[in-house]
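The data below hold one chain only, encoded as structure tokens and taken in the form predicted on its own.
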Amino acid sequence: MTEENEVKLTDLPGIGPTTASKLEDSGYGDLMSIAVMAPPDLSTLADITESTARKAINAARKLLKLEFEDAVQYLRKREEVLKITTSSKNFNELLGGGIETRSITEAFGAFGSGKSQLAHQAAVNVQLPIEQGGANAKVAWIDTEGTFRPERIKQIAEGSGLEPEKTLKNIFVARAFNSDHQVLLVDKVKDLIKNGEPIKLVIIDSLMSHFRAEFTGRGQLADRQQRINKHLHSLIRLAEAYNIAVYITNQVMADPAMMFGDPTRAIGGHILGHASTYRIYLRRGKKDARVAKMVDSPNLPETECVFFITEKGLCDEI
């Protein structure tokens, strides 16, 4: 989908600089968001005629080649997918090789289960050469809870044989102070990429924190889910367009209807569950171990693995 990198909204028929600016301010700043719109909606949003809107939408669809392709072509695209190592062979096997690009990997679990530790590990490992399980790339980290620790990055980098200062410079960090800011920062990631930054991993730790705090009560549930849905689809488009791995952490709640077994459930509802390509449940195990369980995947079995968190990062045994 390299056309999205090269073509601007102003290249579409009937979309001038003023109209393009209006669309970008409304959150429709890429070709895909235009291509999937209905002509009446674009007409109203951009204040253009419905005929002009239809021409712009058709042009965007042609540029993005939104049509069927045979599975052989799709397989060739899949060959471009990268797998970012977790530094644990057990965990890599659970994930089918590592944290996958062009996908959203969600990790949910209670406090101290290892969600943010995995984020720090991935932020270092994505900088490794491809043959070592990295992507030779940089990271964009959206921190919603103040959990990013540069000191931890330095520890893991030293344990991986990387230069700590250089490793830190390859991580772009932004603290999101509310849900609107969080959504805006995803667009800022696109700006970094367009400015030439080789970003292959986007981390949001955690995705639901602000939405959960700002939208309270059943009366606001529909609005909250709608905003989360739009936010997640922006992340999906980002992952697909630029071959990026998106790693998100999520909070949990206890399901009161669960009479037997583990009552822990991820928050966010079905919208988040369907948007995540891979869902992993993390919990504490015996003797300082952590347990990762694959809860949902399009191609991997529902299995578990054990790993440990040490000063040098994730590993299989201590």
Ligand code: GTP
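Given the structure is predicted, the values throughout are model-derived calculations rather than measurements. We call the rigid core whatever largest set of C-alpha positions still superposes within 1.5 Å between the two forms. Residue numbers count along the first chain shown, from 1. First, how it differs from the form predicted together with the ligand.
- Once both forms are fitted on their rigid core, the CA atom of Pro13 lies 2 Å or more apart between these two forms.
- The two forms, fitted on the rigid core, differ between these two forms by 2 Å or more at the CA of Arg54.
- Gly285 shows a C-alpha shift below 2 Å between these two forms [criterion: core-superposed Cα displacement of 2 Å].
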Given for the second form:
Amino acid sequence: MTEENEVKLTDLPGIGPTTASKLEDSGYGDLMSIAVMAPPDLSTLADITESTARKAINAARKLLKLEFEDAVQYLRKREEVLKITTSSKNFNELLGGGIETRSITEAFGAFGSGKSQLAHQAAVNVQLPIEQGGANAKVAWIDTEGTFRPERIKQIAEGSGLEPEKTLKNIFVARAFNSDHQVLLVDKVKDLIKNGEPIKLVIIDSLMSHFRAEFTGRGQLADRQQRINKHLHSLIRLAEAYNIAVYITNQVMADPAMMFGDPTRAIGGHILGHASTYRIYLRRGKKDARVAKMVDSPNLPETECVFFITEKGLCDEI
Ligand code: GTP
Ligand code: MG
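For comparison with the form predicted on its own, provide the form predicted together with the ligand.
Following is the full complex, with the preceding chain placed first.
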């Protein structure tokens, strides 16, 4: 895919500065998001006629060279997709092979359910050679809660037969101090890639904590969702443009409407559900076991699997 950042929305026919800023505020600040829209939707959103909307969309598609791909091309693109091992066969199977590039994988669950542990494991495993379930690549880790643990990385690296210090050096960690900073850091990841860093995994642990803390009032909810939407779209673009796996963690809250079963659901509302390609629910099982459940995927069944967290990292049995 071409990098669309050089062309501005105002380069499109019928889109002036006012309309452009309206679109930007709604999270549609780039050509790609316009190119994939339907004319009636753009018309409503930007308050322009449907025929103007159609012209703008077509122009965006042309600029991005978006054409129908034939099946062979599509397959080739899919073949480029890498699957990063979790070190648990069961978990890999649940994910259809591993944590996929060109996708967003979201894990949600209660505290201690293993979301951050999976992040640490993946940050090590992506460095493995491709034949061993890695991508022979580096990691960008956006830490919003201060839960990145270098000692844990060393431990897991040793468990995987990798050199601990070298493994740590391949992980770019940035602490995000607030939601604006978090958003900005995604651009910084792009800069790293443009500077030649072979990054194949981007971790955000956790996605919502700053947004949740900063936008508290009911009146701020729409604004919050809009910003999250924009943030997610830039993550999707990053994943697609550079064949990167994006792994995000998310918290849960009690769902008062749910009377039976597990009364928790992911926070962040529908936009997060739509943006994530794979959603996994993690919970503690018996003893040290963890249960992962695929709750949303375009091509995989809604199954469950059991795995364990040990000193060496994730595994199938202890
Ligand atoms: P929050 O961030 O608090 O929402 O939780 P989380 O889902 O990110 O939890 P995390 O992935 O940090 O899991 C923490 C749990 O992993 C601990 O309670 C331990 O059960 C387990 N764990 C972490 N390190 C080790 C280790 O070295 N050995 C073993 N056996 N378990 C570990
Ligand atoms: Mg955590």
